[in-house]
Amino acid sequence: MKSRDEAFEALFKSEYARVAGIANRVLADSHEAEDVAQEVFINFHRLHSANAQFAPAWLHRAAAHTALNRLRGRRRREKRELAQAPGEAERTVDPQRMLEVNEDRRLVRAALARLAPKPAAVLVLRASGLSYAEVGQALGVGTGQIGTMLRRAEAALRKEVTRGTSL
């Protein structure tokens, strides 16, 4: 039997980039998708036995929670910060910076950051490439309802994004 050490160094080994991934898909910056995997395995650490049945699961739907509610924080500063200093915004942008934004990944972020949570996990989840079994148990449903959750998710999005668009 494995030490509680090696079993969570174990668990770390095999999830560790799978979690990485979902926060980076949400996040698109490979830093902070990094930070958010660590604080996952922090917090799973803390709160669970590494050999738990659940364990993959938990992970994979706290790193999409975790990864969202960054953006919307992100957001949100983004916003005061705009409030705050509305001419020194124009001045301080990077043109390099701004070369390297994608716009529709922009516009799509900030769609899903305005989604209900269970809407943008299962997308995020989805999207990093977990199975439909996979997103069902990481979000705690039935593999049968995945597809249709899925659907709906993606409607929201696609309003979200024209919505977004339109301001």
Second form
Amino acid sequence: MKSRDEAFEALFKSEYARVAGIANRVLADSHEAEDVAQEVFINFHRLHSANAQFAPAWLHRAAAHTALNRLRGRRRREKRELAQAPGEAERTVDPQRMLEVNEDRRLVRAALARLAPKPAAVLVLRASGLSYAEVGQALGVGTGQIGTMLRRAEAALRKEVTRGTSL
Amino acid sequence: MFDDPDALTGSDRRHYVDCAGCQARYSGMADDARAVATLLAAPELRLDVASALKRVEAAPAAKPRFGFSLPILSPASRPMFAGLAAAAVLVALVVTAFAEILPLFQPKTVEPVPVTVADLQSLSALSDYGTLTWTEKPTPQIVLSAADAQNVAAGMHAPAVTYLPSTVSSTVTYAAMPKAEAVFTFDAAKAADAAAKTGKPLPTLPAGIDGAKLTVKVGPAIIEVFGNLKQSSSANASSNDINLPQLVIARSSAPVVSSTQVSAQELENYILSLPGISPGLASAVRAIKDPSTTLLVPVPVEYASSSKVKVKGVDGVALGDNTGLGAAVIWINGDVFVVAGSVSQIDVLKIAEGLTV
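If the one shown is the form predicted alone, what is the structure of the form predicted in complex with the partner chain?
Up next: the whole complex, starting with the chain shown before.
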């Protein structure tokens, strides 16, 4: 059995990229994704042993939920700021292509933030490369249900994105 | 199905080849999946894992609400709980050392002894004098019910409350621990090393004490924690969400200590000769009438006041006051009982009187 510190270091090295990747998939912002990943690991370290069998599943789930919570908070903040300072968003000076990419990402993340927590988590975990079994472990559902959940979540996200662009 | 080809069985595939409806549905799902994969594309991550690890390791420890946390709630802190248990054994050793009759110490009553922070610091140096080895490690567990707690604690009944103040939640979390046993072996060489490292000369161990063993048995024990504690097992919770317990009720078998080759008088004289032990503590310890059956309750004089009370007809020690900030009572009625919480001393005593075991 490794010491507590050694076990945590090993867990961190094996899972950090994946946890940050999940957060990045949600937030589309590498700095914020790393913030989330570190917050998740700090919380894990305070609460659980790195030798725990559930450690990777806990981290994946926490990464998805923490990032989705931030995304929803960001949406609320953006709405508030837009309401307070109309037109400010348009004053950003960026190359045209960057503007388009950023706008697409913003619309998609806004749609993701409107989904129910579980479908949103299924989508980002799978899109981050987790297997069906890993997604199932992270969310506490049977592997057999993941395919159906994923299909429904994908359809829901497409619908939300379409709704967002037509508003 | 689209991104997991193994999800289709052979018979599904054969059906799919001839079914236009299924092909259309599959096509729609595949479109969704491809579109979502594109939509969820994210900027590339460039990670410096080593630096990130350093930042996480340097993060300050959680600051629990009210400056207090309940260590038994988190699996990660079980080693800490074992550490606390070790500290409890050390205290039991100190208590034993004050007892005049060895090799057996089994407390039947309690007595407050005023101590200062300096006294406690001096007593903690005792751990430098030997090695503590668990022959049966303490294995505290969180359980779901009083019945489960009883099973873990070798049949000990969980105390049931008949009176609870309205400010205390009736939500109970049970923890239980089977019997644990530790052996403390005095080691003259270790003591000399420790003294050399600190640079503080410590009194020489009495002759013949090197290698002497004290066996301490603690538990089984049951702890009931009242309050709406947020269990932090879910990934959404943070350690800051753990609330202060409103009330804790504990029941434990009285500690039993036996020893080889060391006389209690030698130990008592030695401990009371440690630098930093106040004359007040020394005289209070020497004034205990029957130390072999008396559990000393250390009362830090700077922080708490104590009084002798009667609980269910036996002597007890009450700590705290009636402000509601915190009060506790400890008594021995076969087993050791403790009721403590952020309630008034009057309420603590009423809860204690109302316990059925």
